[in-house]
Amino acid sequence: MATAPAKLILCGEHAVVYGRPAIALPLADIRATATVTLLPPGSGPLISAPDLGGQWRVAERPDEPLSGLVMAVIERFGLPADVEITIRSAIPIASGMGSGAAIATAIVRELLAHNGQTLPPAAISELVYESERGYHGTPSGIDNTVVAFEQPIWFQRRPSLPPLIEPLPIGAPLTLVVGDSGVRSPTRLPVGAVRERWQADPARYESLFDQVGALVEQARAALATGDAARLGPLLSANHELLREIGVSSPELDRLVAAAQAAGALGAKLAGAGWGGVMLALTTPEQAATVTDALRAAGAANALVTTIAATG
C-alpha cells in the first residue's frame, strides 16, 4: 500500500496561477491510499474507488484523468497491466485539500512499488500534474508539488522555466483548525471564472494578485521566525483579497467570521473557493473553542492539525 497526504494552501491561492508565490503545507495525518493486486491475464487495469463511489475498467473510461494516469505509468515503465488499483481516501473531494493530487500520487507510488521501482518526488509530481490538468483545466501545479514532496513549500511559477520550488522553514509548530463548508466546488470552476475576470479587467486583477503576493512574502518571514501573532492577520487579509477576487462564498465567509470571533489569530478560505474548506490559525489552547465555533456556524466537519517546525 502506498499513501500520499492532503494539502492546504496557507496563502497565495489564485494569484499563484499568475506568477505570484504561494505557501503550501502537507497534512501528514490526512491521507489517500492505493493498493495494487494482480488480475487474471487479459483483464486490463481496473480502478476501484469505494470512497469515491465507483469502479471502472480503464479501457471503458479512457478519458477519465485517473485512467490516463494509470495507462501512462504502465506504458512508460513497462509495468503489468492486469491489475486492480483500489483507492481509499480520507480527504474530502472538491474541498481545496488536494484530494485528486493525493489519490494520483498514491497510485503512481503503488504501481511502481508493486514492481519494485521508485521515482523521485519531482518526477512523480510531473506525472500527477498531467492528471490534475484533466480535472482542473489550468492548475497552478502547487497541489501535485506539495503532495509529492510531502514538505512545506514555497512555490512560484515562472515563464519559460520550471516552477521555483523551495523547502519552507517553519520556526515553530502551527496549530490549524480546518473547517469544511460542506459545499463542493470543482477547482476548475472558480479558476476559470477568475481567468475570465482577469482577461476582462487585467489591471484590477494584476493589482489584486500583487497585493496577495506581498502578503505571502510577509507570511514567509513570519513563518521563519515562528511568529504566529504576526502571521494570523496576514491570513485574514488574504481572505479579504480572495473575496475581492470573487472566490469566497457565504458559507466560507460565515466560518471565517466565526473563527475570528472565537479568538483565532487569523482565518481564510483555503483552496480554489466557492466552497470547500477554510483554515484558522490558533494557539493550541484556542483550538477546541474555535472548532466548536465552526461547528456551531454550520461547518460540516472541523478538525485540528499541527504543522511541525522544520529546519
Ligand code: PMV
Contents of the next structure:
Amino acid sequence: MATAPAKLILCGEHAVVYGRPAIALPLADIRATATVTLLPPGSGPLISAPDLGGQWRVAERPDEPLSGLVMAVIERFGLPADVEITIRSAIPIASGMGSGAAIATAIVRELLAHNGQTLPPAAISELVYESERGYHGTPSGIDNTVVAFEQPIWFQRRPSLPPLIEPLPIGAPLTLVVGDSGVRSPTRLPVGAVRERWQADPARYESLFDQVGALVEQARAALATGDAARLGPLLSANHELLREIGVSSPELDRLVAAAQAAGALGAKLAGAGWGGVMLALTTPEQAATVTDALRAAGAANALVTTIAATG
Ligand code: PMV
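The structure above corresponds to the form predicted alone; please give the structure of the form predicted together with this ligand next.
Zooming out: every chain and molecule, the one shown earlier first.
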C-alpha cells in the first residue's frame, strides 16, 4: 500500500497562478491510499474507489484523468497492466485539501512500488501535474508539488523555467484549525472566474496579486522565526484580499469571522474558494475553543492539525 498526504495552501492561492509566491503545507495525518493487486491476464487496469463511489475499467473511461495517469505510468515504466488499483481517501473532495493530487500521488507510488520501483518526488510531481491538468485546466502545480514532496514549500511559477520550489523552514510548531464549509466547489470554477476578471481589468487584479505576494513574503519570515502572533494577521489580511479577488463565499466569511471572534491569531479561506475549507491559526490552548466556534457557526466539520517545526 502507498499513501500521500492532504495539503493546505497557507497563503498565496490564486495569485500563485499569476506568478506570485505561495506557501503550502502537507497534512501528514490526513491521507489517501492506493493498493495494487494482480488480476487475471488480459483484464487490463481496473480502478476501484469504494469511498468515492466508483469502479471502472481504464479502457472504458480513457478520458477520465486517473485513467490517463494509470495508462501513462504503466506504459512509461513497463509495469504489469492486469491490475486492480483500489483507492481510499480520508480527504474531502473539492474542498481545497488536495484530494485529487493525493490520490494521484498514492496511485503512482503504489504502481511503481508494486513493481519494486521508486521515483524521486519531483518526477512523481510531474506525472501528477499532468493528471491534475485533466481536472483543472491550468493548475499552478502547487498541489502536486507539496503532496509529492510532503514538506512545507515555497512555490513560485517562473516564465520559461520550471517553478521555483524551496523547502520552507518552520521555526516553531503551528496549530491550525481547519473548518469545512460543507460546500463542494471544483477548483476550476473560481480559477476560471478569476481569469475572466483579470482579463477584464488586469491593472486591478495585478495590484491585488502583488498585495498577496507581499503578504506571502512576510509570512515566510514569520514562519522561519516561528512567530505565530505575526503570522496570524497576515493570514487574515490574505482573506480580505481573496474576498476582493472574488473567491470567498458567505459560508467561508462566516467561519473566518467566527474563528477570529473566538480568539484565533488569524483566519482565511484555503484553496480555490467559493466553498471547501478555511483555516485558523491558533495557539495550542485556543484550538478547542476555535473548533467549537466553527461548529457553532455551521462548519460541516472542524479538525485540529499541527505542522511540525523543521529541523
Ligand atoms: O486545489 P485547491 O482548491 O487547493 O486550489 C488550488 C489553488 C489555486 O491557486 C486557486 C489554483 C492553482 O492552480 O494554484
